[in-house]
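A lone chain, given as structure tokens: the form predicted on its own.
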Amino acid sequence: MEVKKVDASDITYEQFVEEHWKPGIPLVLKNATKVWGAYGQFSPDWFRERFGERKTHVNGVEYSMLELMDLVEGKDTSRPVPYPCKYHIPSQLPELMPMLTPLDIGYAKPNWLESAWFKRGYWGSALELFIGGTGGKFPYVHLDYYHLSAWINQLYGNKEFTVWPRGQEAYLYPDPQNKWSSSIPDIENVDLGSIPSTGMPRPSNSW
């Protein structure tokens, strides 16, 4: 499917929310976070000399904010850079927090975390930085959680996203064991003679 670009000053939020989140379809916000006191400042550099020894955990193991971003940029070609990396910001990076305000860009709203019923767990506060490099990709294709909005804010370098239409859930087989995640192991190389084709019904376990 085509994603329209659209510049944050040519698009109201009322036409935001009629034309993309009610029905459902993607929108690229260019400019959107020109609000936020970290437009322009975030780079490898600048985190390397702010926050070098911060430290998170990635599949067990633990990095240094230095070693994530030497591995990012190449600097270091020992081994493959990990990913997903994220940072949990209040708590990992709480420095950043006012460098994020406001939250919701003005689009992003009304936030359904911020009520009472989401703050008693962990989705309250799902405010992450990740880091990634080349050749880098999330492990399975999946629908979030709760069915909330997913909103990226790509602050440096750049990042592909590949994205189904809208009621083409059923036919990306959810694993009958996590129904939020597709059955299908590599979505770029499907072997088709494992699963039924388009024509035959819809599975049942569907989203």
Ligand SMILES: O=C(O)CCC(=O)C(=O)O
Contents of the next structure:
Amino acid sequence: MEVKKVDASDITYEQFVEEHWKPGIPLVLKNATKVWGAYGQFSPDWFRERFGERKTHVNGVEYSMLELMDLVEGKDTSRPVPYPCKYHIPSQLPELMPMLTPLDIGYAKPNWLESAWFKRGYWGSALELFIGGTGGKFPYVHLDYYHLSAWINQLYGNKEFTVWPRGQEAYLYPDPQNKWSSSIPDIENVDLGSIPSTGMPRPSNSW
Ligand SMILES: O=C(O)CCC(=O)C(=O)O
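What about the form predicted in complex with the named molecule, after the form predicted on its own?
Full assembly next; the chain just shown is listed first.
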């Protein structure tokens, strides 16, 4: 589906809730992260200079920030750019936290993750820095756990998202083992022989 874009100065929180959050219609909020100290700061060189030796793991392989930045900028072409490549900000890059306030940018509220129930586990701080390069893509189509609303703040470069309207979940064939994920292996190249293109999927398959 096409996603509407609106400048954050042209939509109130109340309008956002009524017109987007409640009906489940995604929105690109332009300039919403101008309120963050991180705005206009983050870049490959900014991370190289400050966190060059900071490590993370992608699919069991350890990478330093320096290595990752060389990969995403195409300075190192000896191996693929790993994705999804993430740093858990509160534990792996805590220095960034003061640059990301207010975390809700005035729209992403109420934040269920601030409830005492969520704070007990990982989900209480699902705040991550995603680093990607050309060709990197999330490995499967999914719905966020617990029906949480995903907030993606794009601070450098471009990224493409593919979203489906609420109510179409069953047509993405949820994986019976993990109903938050689609069982279609490659959504851009669907094998219609194994994935029927017509007929109603069984109701038990719905998210
Ligand atoms: O930014 C991405 O590649 C995907 C993020 C996402 O869908 C998620 O974290 O649930």
